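The chain below stands alone, shown as structure tokens; this is the form predicted alone.
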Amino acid sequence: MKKIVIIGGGIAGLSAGIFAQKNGFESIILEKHHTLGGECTGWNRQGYHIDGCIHWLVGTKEGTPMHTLWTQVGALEGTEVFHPETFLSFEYEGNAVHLCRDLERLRSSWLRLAPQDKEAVEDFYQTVKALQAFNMPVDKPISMMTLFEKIKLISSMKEAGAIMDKYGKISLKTYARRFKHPVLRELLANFLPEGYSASSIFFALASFTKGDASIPYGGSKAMAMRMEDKYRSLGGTVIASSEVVKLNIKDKQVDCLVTKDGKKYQADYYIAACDAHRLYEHLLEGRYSDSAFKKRFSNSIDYPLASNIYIALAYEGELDNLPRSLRFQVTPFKIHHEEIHYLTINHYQYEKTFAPEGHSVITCAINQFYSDYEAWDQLSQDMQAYQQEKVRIGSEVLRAVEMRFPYMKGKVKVLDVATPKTYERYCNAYRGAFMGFLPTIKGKMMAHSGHIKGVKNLFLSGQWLQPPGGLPVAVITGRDTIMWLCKKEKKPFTYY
């Protein structure tokens, strides 16, 4: 029986491990942290649970290819799904607009609000509706497809390709100018950070409005734990608190790897289900450079990496009448060099185990990019200054929430503030990134095989390999790596 060592116990590592066990390999997962799941996680503070990852998960609709894959790895087995009525509610200068799950309701409410934008609203509606037929390719890597399978895939993506051609090179801010009503214009211009392609909003809303982008009950950590349970039930081995720090390579093959505590592990194959920069620049010490990744890591303008400041609040009350996700204007305050004019909050009232009875958890994520990370990195050299800045930001968010919701005053408190350095410390995430390279109008999408040039028995898995990144790409590529190994071993691949 061939042996596989998997570096990283996030969603990609767990997926690779599960399919390794299903296909007759002996596998072991080495995870840096004491808990598996990687960035698909949550943590407890003062009697509350803070969900740290899933805002919406593609693949929550039964019968879709992505749902089948999530079920195969145990992530959605026996799990109910929460379907919020709105993707986002947005407030601007006394007006409110909603990105509704019911696409007909979205259309009619926007037309009532802005009859002058009838043509733009109809185009928006028709574009989202057309994309509802699109499903993320899941079956197998393109490089393993037959000619007939490739033709079939291209045919199935015809509508998506047309929309990418139309909107892929237009920024959201440029697209937003097609709308005359200020609240619609502001909503679209601020839906994602500067530089994002306009196509992003259509793909996100198409999944959401067809019921395929919702939230599994129990949250992110519980989903990762279900996958870990599946892996262990198949005979897989997990060694937590075991950070890999070195790969010994001989004759173009990994001979063994070494963990921080000095232990060595040998296998026939090694899967790096971890941060791509960590693999290339640290574990491989820059000796096996990859031009596609090098191009992207060296150009933070066209290939930005997103992190965030993640603030969690506890509220002594219930929020049944508040939209699940709300973006609203605030009295501006500064974080580093940037003024913050909007905050987006999510609440978890639907999760009854996340807070004491009658209480609620609220989270707020503030985007952070290249220069923001530099500021946090410098601050972290002085832990007192670093902690003081976290406290200040938590207080600013608390103040903004109390101003928007006066009835919360005195009943809400800060539970925790995480920064890009937090993501880096716990997950070895390069510059604190929680996603791969973002789809911008200048950046070219990358579809990477995960093969490491010059090393025959080492493979990269995870969200870095293809757009748009995130959990779906992680679970797909973890499985795809085992497909490759089955092909290499000349054995059939089984999903079940």
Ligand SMILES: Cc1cc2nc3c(=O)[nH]c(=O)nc-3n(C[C@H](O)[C@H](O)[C@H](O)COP(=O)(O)OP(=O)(O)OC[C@H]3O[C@@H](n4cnc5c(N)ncnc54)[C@H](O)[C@@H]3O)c2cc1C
Given for the second form:
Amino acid sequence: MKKIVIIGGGIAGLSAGIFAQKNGFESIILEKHHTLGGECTGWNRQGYHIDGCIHWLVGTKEGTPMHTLWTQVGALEGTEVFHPETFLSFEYEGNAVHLCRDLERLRSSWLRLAPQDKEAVEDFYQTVKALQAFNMPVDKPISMMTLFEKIKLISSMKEAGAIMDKYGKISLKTYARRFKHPVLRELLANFLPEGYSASSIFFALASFTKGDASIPYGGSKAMAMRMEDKYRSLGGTVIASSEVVKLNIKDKQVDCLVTKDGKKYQADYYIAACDAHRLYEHLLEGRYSDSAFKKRFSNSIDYPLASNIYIALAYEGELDNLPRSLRFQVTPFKIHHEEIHYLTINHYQYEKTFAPEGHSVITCAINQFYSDYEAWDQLSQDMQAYQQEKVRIGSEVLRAVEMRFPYMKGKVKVLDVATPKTYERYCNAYRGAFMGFLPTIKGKMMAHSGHIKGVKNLFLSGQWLQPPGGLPVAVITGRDTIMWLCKKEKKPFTYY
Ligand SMILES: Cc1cc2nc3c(=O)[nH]c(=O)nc-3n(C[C@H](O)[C@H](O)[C@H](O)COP(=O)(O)OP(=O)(O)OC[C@H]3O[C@@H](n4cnc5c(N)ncnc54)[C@H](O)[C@@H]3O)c2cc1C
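Give me the form predicted in complex with the ligand now, not the form predicted alone.
After this comes the whole thing, all chains and molecules, with the earlier chain placed first.
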């Protein structure tokens, strides 16, 4: 039986492990952290559970190809799905607007609010509606498709291609100017940071309004644990707290890898289901650089990487009447050189086990980019200053929430504040990134095969390989690598 060692037990590593076991390989997952899941995680603080990942999961809708894949890896086994009514609610100068699940409701409420924007609203509605028929290509990597399969795929993506042509090179900020009503303009302009393509909002909303992109009950950690259970039940081996620090390469092949505690592991194949930068620059010591990644890592303007400050609050009360996800204006405060004018909060009222009875958890993610990471990196050289900054930001968010919701005053406390350095420390995430390269108007989309030029038995899997990254890409690319290995071994691939 051929042996595979997988570096990293995030969703990509677990997916690779599950399909490796299903396809008659012997596999081991080596994970740096003491627990599996990678960025798909959650953690406990003071009797509360903080969900650290899933805000929307493509593939929660039964009958979609992504749902089938999540089922094959046991991610949704025995789990109900929570379907929020709105993707995001947005407040601006006394007005509120909602990105509703029900697209007809979205259209009519926007038209009521902004009759002067009829043309722009209709175009927005039609674009989202047209994209609802689009499903992420899931079955196999494009490079493994027959000519017939490729033609079929291209024709199924006609609509999506046309929308990419129309909106892929327009920034959301530019697109927002088509709307006259300030709240619609501001909602769209602020949906994603500067430079991001307008197409992003259409793909996200198309998925959501067709009844997909919901949230599995139990949250992110529980989903990763279900995949771990599936992997173990198929005979896979997990070795946690085991960071790979070196790959020994002989005759253009990995001969063995070495973990921090000095142990060596040998296999026929090695899958790096970890951060791409960690693989190329640390484990391969920059000796097998890849031009597609190099170009992106060296151009942070066209290929920005987003990280987060992730703040969790506990509220002594229930939030039944609050939208699941709300963006609102705040009295500006500074983080590094940036003024923060809005905060987006999520609450977990639908999860009865995340908080003691009658209490709730609120999280708030503040995107961080290139210079923010630099500032955090520098600050973390002085642990006291770093901790103080985390406390300050936690207090600013708490104050802003209490100002927006006066009934919460005195009943909110800060549970935790994670920074880009936290993601780096726990997951080896390059610059704390929580996704791969997001679609911008100047950046070119990458579809990387995961093959490492110059090393025959080493493959990369995970969120970095394809836009838009996220959990679907992680699970797809983990599976794809095993498809490749089956092809290499000249044996049929099985999904079951
Ligand atoms: C706050 C937040 C919200 C998010 N929301 C969503 C969402 O709503 N929907 C969505 O689809 N996605 C979301 N994401 C993104 C999603 O979490 C990631 O895209 C996905 O989890 C990436 O999976 P991965 O397996 O590719 O990588 P990772 O999760 O980074 O897994 C890599 C694993 O490798 C391990 N590792 C790294 N180096 C080594 C080494 N040298 N040796 C051993 N192990 C190593 C790491 O510890 C980690 O466990 C969110 C992420 C964050 C942080």
